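Here you get one chain, nothing else, as structure tokens; it is the form predicted alone.
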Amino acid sequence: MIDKELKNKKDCMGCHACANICPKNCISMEVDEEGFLYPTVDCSLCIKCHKCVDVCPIINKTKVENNPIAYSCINNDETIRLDSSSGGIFTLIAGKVIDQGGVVFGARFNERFELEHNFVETKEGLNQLRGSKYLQSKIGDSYKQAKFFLDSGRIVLFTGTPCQIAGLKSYLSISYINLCTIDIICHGVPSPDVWCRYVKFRETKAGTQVQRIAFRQKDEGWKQYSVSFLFKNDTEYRQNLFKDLYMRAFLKDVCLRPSCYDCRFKSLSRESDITLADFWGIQNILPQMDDDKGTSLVFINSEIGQTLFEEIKDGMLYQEVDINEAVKYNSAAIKSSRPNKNREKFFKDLSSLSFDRLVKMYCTDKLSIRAKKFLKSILKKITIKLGLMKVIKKL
């Protein structure tokens, strides 16, 4: 079985290669108690041929070496770059696969608002896969479906998480000269489970079903993006990324998948061809791409990244940077996050606890509280002093 072949059930990513090699389809990926999904075995129906094993990339984790080159980027479309939520250079090179015939896999969410992983064919198709999700996506059969259009000679685009690629790559097994993989710059993949009880929360807050979700909404500017939900009673919930209670859980660290926290694929050597992030510190760097519109970072990992690259320049403005330069305000590219103190509290009081209250006791920094009554009372005691010199002279 392959959790046995596993240091640790923590190191699973959830990629769903496994599952998706099973000769016997004998591997289902079920949800544990976190809402996480992993790998299980129907050994009545295993035939003990190790392909699970052979196709983890985990166990098998493959070095990689490249020299990637990095640009700052803005999609010349201003309407598709304010609807992206950096640049908008997805919609690029995704619109440019699909000019050529080809198939763009993403991250979509179904009608119950969960996200899965499906195609798109057409360019009406992209807006689906647009913009950042702050959830893990379940794979599902997408690799199988991947080479299925791969070997009738299909351009495929597919994009993911790094570890969503390096289980495509492991489950191919052999380059694709039609293939061209983008990953993002990952902070880490929320428990689906906490997303569907958030979802809820803003239901019932609503009282009435979402009919659109929308995270990365740039009205007060791209540094300061909104989470937005529209119902179907045509009411909105808009929130800023600080305030909504969803993205003050994400930024804390305190709902993301175990392996997220000692990640084997935080690297600027990746497996993709291209990777896609936004530019954080693009005004300490290129001041002069920065519109507060959004401006995307990419990595150029391959050569058929590069020549892909080469096919959309004419659609935006760009400039080569120092790669190093801006890994430093995207730490992410090499750094996993941190696992939070309160993480084993916040799942367990998850289903006992209304969002709001599971997000105040376990979000908020209590020294920042402290701190805050302090100051309050500092400012207490000169309010007060000044108030007696005021009487004092008009004494």
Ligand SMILES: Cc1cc2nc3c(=O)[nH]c(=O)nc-3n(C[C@H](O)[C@H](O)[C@H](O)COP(=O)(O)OP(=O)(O)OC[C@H]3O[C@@H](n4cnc5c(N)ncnc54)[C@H](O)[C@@H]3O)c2cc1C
Second form
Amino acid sequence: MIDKELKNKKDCMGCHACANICPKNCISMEVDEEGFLYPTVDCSLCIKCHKCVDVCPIINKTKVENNPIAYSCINNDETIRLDSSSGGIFTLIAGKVIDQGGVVFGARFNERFELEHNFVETKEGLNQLRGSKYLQSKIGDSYKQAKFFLDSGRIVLFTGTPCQIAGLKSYLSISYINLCTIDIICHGVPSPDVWCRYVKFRETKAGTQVQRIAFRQKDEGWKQYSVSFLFKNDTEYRQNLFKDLYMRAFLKDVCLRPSCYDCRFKSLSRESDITLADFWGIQNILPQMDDDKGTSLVFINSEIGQTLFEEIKDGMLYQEVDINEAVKYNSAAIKSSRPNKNREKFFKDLSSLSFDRLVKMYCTDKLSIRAKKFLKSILKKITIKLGLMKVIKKL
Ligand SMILES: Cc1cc2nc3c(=O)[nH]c(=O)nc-3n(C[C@H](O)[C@H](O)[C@H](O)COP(=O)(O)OP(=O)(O)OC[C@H]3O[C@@H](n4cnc5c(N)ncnc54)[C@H](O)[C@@H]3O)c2cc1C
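Same protein, the form predicted in complex with the ligand this time rather than the form predicted alone?
Below is the entire complex, every chain and molecule, led by the chain shown above.
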């Protein structure tokens, strides 16, 4: 039914709202050839109630109008900040919700390093949610679980990409005063299958299994962060974001979900209560808030967001900023990533080429290939000249 209503498969952003709402459980999320999840309907069980169509946040997209206030923020707890992707504001907010007896939903790795949405109820549990993981997380039945907690009166903090928050809100259909939502400024989400292959590639290289992965190791600074894999034999792989093979594929936009190239949630008017992001360009706007350990850009989009923000003010350094100035350095807030022209070839060769070969083939700058050719031709000329000189000298 969903296929009939959505004009193109590429419009589906995999939020799982349809699968969560189906009263007959006849919608399953199936992996396609690129490794992304899409809804599939078991027509023999479908009672044509249309709930799946009515809940789809793409089919029923409505305009959101709000005037966010933007802040530059730094968590006072240095250890948490260094362990977080930006300024560690997620943990500060989530900790407050847990102190009030609430439940926090977010993306965490399972034991096979697949990314899933799940909930935690303790501050220790937040360790699993902390930090960006650059791939699409599987929502599973977390919207249903969130509704259960909301209906039983618990405070719920639900965090995710803007499309996941839109999916949740559409699924819930009514406003809850005990719900707070946080979205991130999102560059786009890579394929879980590409990620899985990369983890296997690293494990094969290391000759052992991975025990911990951090996308944002800030030892050499927040702006030049590294990806780190800690293996079970206590060896570590660590590489700068621009050199790590997976991050190169991510940043070259070669393996994002098709819907990310035309994201419907790019706007300064957000569906969430709070938006979190990296404050890129902070050195130009508020240099006194840049120590290269991570600064968050935070939008407060609603009254619920404002109340929570007031409650965490004691735990951070913050300053209001002009939102338009702030997003000048963070175009992902308002613009979709552009598809890499090698995307199709990348996915076609994904299962046949080794990961390093794949990235070398399809994620190298054209300019650098040209530059290499140019350098080679110059070197060739120099070598020929030097050769001739030797011959002349001998005469
Ligand atoms: C795929 C992706 C793309 C991003 N693109 C940008 C960008 O272009 N510009 C920018 O400024 N910021 C981007 N971010 C956000 C940024 O990296 C930080 O996550 C954000 O600033 C919050 O940082 P923090 O230090 O407050 O908390 P952190 O502890 O670093 O953030 C953790 C929060 O992120 C959530 N999270 C982690 N991975 C995922 C995921 N795959 N899907 C859904 N939720 C997830 C967790 O559930 C938790 O709520 C992106 C994040 C992700 C996951």
